[in-house]
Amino acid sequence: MQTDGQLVVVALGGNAIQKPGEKGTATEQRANIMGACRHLASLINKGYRLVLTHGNGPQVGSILLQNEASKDQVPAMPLDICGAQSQGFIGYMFQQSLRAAMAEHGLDLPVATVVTQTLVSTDDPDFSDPSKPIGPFYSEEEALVLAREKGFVVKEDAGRGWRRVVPSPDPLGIAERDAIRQLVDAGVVVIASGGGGIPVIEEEDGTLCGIEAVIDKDLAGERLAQDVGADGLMILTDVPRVAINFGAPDERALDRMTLAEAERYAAAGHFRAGSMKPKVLAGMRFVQSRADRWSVIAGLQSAEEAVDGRAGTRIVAG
């Protein structure tokens, strides 16, 4: 496939940073990120221009735990600032690792992280019934105290304890899109919108204000891809393809899905919320936005094949 310098937004799943069962030490996360960056460097070596985005769930969870543990000595920070903190340190590790991985191909391109704000609306229905669990588990008594004293919304989480829940609104736009475009045009590999971006609302005077929420990173990655004028959207996760009847004896992996097929499968409940559903929705939205755009959902280990159409599940218009 001729790349023609195509611009691709790559959305990396949590397995690119922290794998199940790991403690999340800096050493573990650096090693995982370096492994992911070797795949990304191969794409850059093929001629693709990349903008990267990534998850931050475990990392923000750890920051919130640190807030809780030290609250009597250090003031706890609100969720938007915790998200910004995670973007910074994850971006730092990606910057170092990607430069090292590119050097293995003889490439020397600048890499920069943009602390990114994502615009949302308080009219989003998720603000009326928050559903995204974050942070540590509590007993029911502890959770009700937090609800009373701090105004948190708390819910029981699948028999594991009580947790704070926050809204997960739909992303409407990337506040830093012009800056990201300028960096891309200058030949910079950009890391942006980490963890879905920092949720912000726009006040009447045009100023931006952080809000307590969490944005799905795949949906935000799709919004980023549209806002920077990308040609392709590649969502890398921990499964090789999208499947229908997942986990059942008649499970079937898909190499290709038309928009009509994806809509039908989603309506039938084949894609779970918080897992494959937002990935498929993100891919559908991107393909719908312009006829010549492409989207693929694939395993991290097959990134090089997926971008060429030889692995993963490609979503096409028809």
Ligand code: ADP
Given for the second form:
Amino acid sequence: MQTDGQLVVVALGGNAIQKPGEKGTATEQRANIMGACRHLASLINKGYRLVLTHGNGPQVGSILLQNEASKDQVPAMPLDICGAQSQGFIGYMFQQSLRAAMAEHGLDLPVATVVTQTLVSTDDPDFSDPSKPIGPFYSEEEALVLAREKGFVVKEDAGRGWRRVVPSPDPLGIAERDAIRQLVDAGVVVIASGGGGIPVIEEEDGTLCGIEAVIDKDLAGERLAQDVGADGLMILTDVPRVAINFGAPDERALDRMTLAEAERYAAAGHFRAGSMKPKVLAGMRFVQSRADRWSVIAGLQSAEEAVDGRAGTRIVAG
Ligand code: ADP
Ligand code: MG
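Having gone through the form predicted alone, I am curious about the other one (the form predicted together with the ligand); can you provide its structure?
The next block holds the full complex; its first chain is the one shown before.
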């Protein structure tokens, strides 16, 4: 019915699942996801075809903590398996809520989650200086034991304690690309690449092997958008627009940015690493790949306006 509409990859930020100050109970997460799905269902009702991706930081953090706390009773799972677990349970909640939100519009499209592996290379520079803190905080003593016994790289995190750090390499491809594309072509609303996907490397014989790393969900969302041949990439987060001089008195929120401007602002350090920078980079890569493609970074609450160019920050070719 809606298959003539534009295909849009929507990357949902952490606020779509857990809001600041929340503990992350199942009830809280379900309520947040239902709220996000109401916006997504409105987009579907407007005629857009959607592919969804989402973050998993707090959720995978909780799974790691659970593993840590019960490791004497149940064997602790490595990070890649924890990532797969988080994709499964978050995908489940989205499947249920999206069906319910679509039903409010009388829509009944099939929805499915694909547990997704993202290909990376160990040649990526982030492997030589891992930067992404994950999991629980430790005392210095505990951290040094983990470093010695498990080979973890540990760093002091801004005065808050010691944490394990892992590499955050650039995503190179999506292992389930063909499966996702076939589902999308068949009219399924696909949820894929959750948490940026499970980072894997390809061995010489072609087998895939999960590694201890994490991938930025916005950069992986851009790969997903390339792989499904999307028209648009929509990154929904907890700020209404991208700003320059962010947090300073002369902060200025932008309605649009050309590729050249985005490049200049990024080089001048206006976008923080690990939060806004990868969003802008993802938008730039997508728009750069084909002149008729669009990208917008916007607040989750204004998804309906942002898709029409009435909210958020658009990245345009020139
Ligand atoms: P998400 O879970 O949606 O990926 P992030 O926390 O990673 O959310 O990124 C969104 C955050 O980026 C905002 O809450 C804001 O604090 C931060 N940010 C950093 N630089 C900027 C900027 N230049 N303009 C707007 N927000 C910025
Ligand atoms: Mg983020």
